[in-house]
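Shown next as C-alpha cells: one chain only, the form predicted alone.
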Amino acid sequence: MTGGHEVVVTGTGVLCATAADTDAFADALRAGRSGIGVRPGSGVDGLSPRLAADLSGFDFRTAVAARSGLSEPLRRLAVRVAGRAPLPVQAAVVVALEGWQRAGLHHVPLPAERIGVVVAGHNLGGRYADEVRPRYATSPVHLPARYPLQFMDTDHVATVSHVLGVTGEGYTVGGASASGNVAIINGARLVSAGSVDACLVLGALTDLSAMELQGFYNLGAMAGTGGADAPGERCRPFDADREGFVPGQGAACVVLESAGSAARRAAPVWARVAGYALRLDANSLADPSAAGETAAMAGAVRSAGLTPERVGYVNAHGTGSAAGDAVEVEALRAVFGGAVTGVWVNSTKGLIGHTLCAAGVVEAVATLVQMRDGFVHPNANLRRPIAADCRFVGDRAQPAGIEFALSNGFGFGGFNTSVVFARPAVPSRRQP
C-alpha cells in the first residue's frame, strides 16, 4: 500500500473445529485434519441430519487459563466479565487473548487509547436467541437482565474492551461471509491513517439458529441435504461433486499495528499487509460475480505494488457450491492469465467448515501460519478438480515458500474482498 503507515502483523489467535489455538492449527492444517462431523441432536422433526464442523469440549475457563503467560489478574477479569456470555463473546474473548499475548503486549504495551477493536460479524448471536426464547415465552420477567446487552453484536467489542482495558477506536462491521476480510481492511485503515498504533481485528463467531440453518438449506447452499455419510468428505470445494459448505464454529485474531510502533516495542512480526480491495456487484442476491471478484483480487493487487505472477498462493474463498466455487476459478484465470498454472490454490473450508462472518480472519491466519512454516495445507476431498490449469494443493500438505499471498473473502449480496500479506525479511517464530 502507498501513504500512511506500513501496517504488520503482530500477533494471532484462532480457535475452531481442530484446534484451540494458532500453533495447533497449524499443525492441523499441515497435517489436513478435518473437523467436520454430524452436530448432535440434529435429525429431529424429519430433516436431515447437520453437518457441522462444532467446537468440541469447548470450556471457557479452561481456555482462559490456558494462556499461562498472561497475568493472572487478567486471567481473572477475563472469567469475571465473559464467564456468562454467550458462546460467540466467550470465543472472541479466548482469540483476543491468543492475540495479545503472542503480540507482545502484555509486556510491552501501548497505551489504551492508541489500541483500537474491529469485530466481523452481524447476527452472531441467532442460537442464543434461540435458547432464551423459551424463558420469555414462559415467564417474560424473567428474562434475563443482560439480554439487551447481550443480542448486540457490539457487545463482542464491549466485552474486549472491557477484558484489555483498550480505549481508542471500535465498531463492529459486516460483509456477510466477506465480513473477516471488511474487518482487517478497515483495521488495517485505522492503523495506516495513524487512528491507532495497533488494532485487534476479531472474526467473531457465528452461532446459527435451527432457523437460519433451515434457511441455508432452502436455499441450496448446505451440503448434507441427501443424508449424513461420510460427514468430513461431504465439504468438497472446486470438486466435481461439491455439494455446498458446511458451516463451522470458529473465531479468529488479528493484531494490526504500525511497522514503527512494532519496531519500537520489538514486537513479533508475521507479515505486512501489502495491499486490499473492496467491491460490490450492486447485487442483492446470492449469486456470485466472477467480474466482481475479478476487480477485487486485481483490486488488491494493485493496491500492493504487484503484478499478479508474484502472488505465490491464493487462499480462496472456496465454500463447495456449485456456482460460487466455478465463479472463483473464472475470476483466478481473469485475474493470473498464464500465471494461474503457478499460484497455489487451497480452501481452508474443506477441514473446518464455512465460519461464516469469521471467515476472513480464520483464513487470514491460516496464510498466515502457511507463510511463515513454508507450506500449502492440503485441498480436503478434491478428487476431480473442477480446473485442469489450476495450481490446487492435493491431498497432501507441499513445501511453499510465500513471499505474498492473497486471501479471498466473498459474500452474499455482492461482497468482494481480498487481501495481500507479504512475507516480512525476518518472519517471526512460533510464539507462545
The other form holds:
Amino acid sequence: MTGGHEVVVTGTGVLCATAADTDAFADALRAGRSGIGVRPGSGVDGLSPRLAADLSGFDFRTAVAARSGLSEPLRRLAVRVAGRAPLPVQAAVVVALEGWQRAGLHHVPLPAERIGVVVAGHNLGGRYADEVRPRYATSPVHLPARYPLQFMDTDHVATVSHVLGVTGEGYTVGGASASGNVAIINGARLVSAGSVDACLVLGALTDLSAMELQGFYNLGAMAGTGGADAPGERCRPFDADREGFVPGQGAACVVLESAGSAARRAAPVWARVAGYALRLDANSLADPSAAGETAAMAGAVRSAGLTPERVGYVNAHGTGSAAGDAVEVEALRAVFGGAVTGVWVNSTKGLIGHTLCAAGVVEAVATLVQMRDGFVHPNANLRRPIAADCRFVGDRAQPAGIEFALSNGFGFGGFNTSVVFARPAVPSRRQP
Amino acid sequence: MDDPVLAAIRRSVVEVLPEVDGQLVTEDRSLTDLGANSIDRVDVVTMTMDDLGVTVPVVEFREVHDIGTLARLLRRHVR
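Switch from the form predicted alone, shown above, to the form predicted in complex with the partner chain and output its structure.
Every chain and every other molecule in the complex is listed next, the one we just looked at coming first.
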C-alpha cells in the first residue's frame, strides 16, 4: 500500500465452536477438528435448519477469569459492565481482552485516545431478541429497560470501549458475510492515516434469530435441507456434494497497529496488513460474481505491490454453497492463471461453520496462526474437489511456509473483499 | 423480617449488582448509594415489578428518589 503508516497485527483473540483462544484455535485447525453438530431443540421434519457450529460450554465469567494475565480490576470491570450482556457482546469482550493482552496493551499502554474500536457486523442480536420477545408479548412494561441499549449493534463498540477505557474512534461497519474484512480494511485505514495508533477490529458473533435462520434455509443457502444425518459431513466446501453453509457462532479480534507504535512498545508483530480491496457488484441479490471476486483479489494483490504468484495461500470464503464455491474457483483461476496450481486453498468454514459477520476476522486469525506456525489446515469433507487444478488442502494439515496470504470475504448483495497479510520482515517490494 | 416488596427489591438489587450485600438494601438508602448506574436502576425497577407481578406506569417513578419511595410506590400497586 502506498502512503501512510505501515499497519501490522500485534494481537489476536478468537472464540468459536472448537476453541476458546488463539492457541487452542491453532491446535483445532491443525487437527481439523469440526465444531458442527445438530442444534438441540431444532425441528426434525426437514422444514427448518438443524445444523450449527455453536460455542460449547461458554461462560462469560469463566472466560474472563481465564485471562489471568490481565489485572484483577480490569477483569472485575469486564464482569461488571458485561456480566448481563447478550452473548454476542460478551463474546466481543472476551476476544477483545485476549487481543488486548496478546498485544501487550495492558503492559505497555497507549494513550486511550490513540486506540480505536471497529466492530464488524450488523443484525447481531436476533436470537437475544427471540429470548426477550415473550416478556414483551406478555407484559410490555416488563421488557428490560436495558433492551434499547442492547438491541443496537453499537452496544459492542460501547461495551468494549467501556471495559478497556478506549476513547479514540469507534464504530460498527457492515458488509453482510464480508463484514469482517470490511472492518479490517476500515481499521487499517484508521491506523494508516494516523487517526489512531492501534485499533481493535472485532468480528462480532452473529446470533441469528430463528426467523433469520429460517430465511437462509428457505433461500436454499444452508446445508441440511435434506435432513441432518452425519452432521459433521454436511458442510463440505469445494466438494461436488456440497449443499450449503452451516451457521457458526464465533467472534474474533485482531489488533492493528502502526509499525512505529508496535516498535516503540516492543509489541509482538504477527503480520503486516500488506494490501486489501473492496468491490461491489452493483447487485442486490445473493448471486456471487466471478468478476467482482476477481477484482477484489487482484486489487488486494496489486495494492500489496505483489504479483499473484507470490501469494502462497488463500483462506477462501468457501461457505460450501453450490454457486459460491464454484464462482470462487473461477475467480481464483482468473487471478492466479497457471499459478493457481501452486497456491494452497482451504476453507475454515468447513470446520467451524460460517460465522457470518465475524467470518473475516475469525479467518484472519486462522490465516495468521497458519502463517505463524507454518501449516495449512485441512479442508473438511473434501472428497471430490470441484477443481482438479486448485491446490486444495486435503484431509490432513500440510506444512507450509507462507510469506503472503490472501483472506477472502464475500457477502450477499455484492460485497467482495480480500485482504493480504504478509509475514513480518517479508517486504512486498524490493527496497529502493 | 422484611415485607415482600422490600424483599423483592433486595432480590433484584443482588441480581443486578452481585457485589452488593443484600443487607444494605434498606429504605433509607438509594440505589445510587449501592453503586447502581442509570441502567442498573431501571433494571432493578423492571425486575422488581416483574417479580411482584405489578405494572406501574413509567410516569409514577418520577416521585421515586430512594429505596423507601420506590417500596411505597410498589406497595400501592400490589394487589
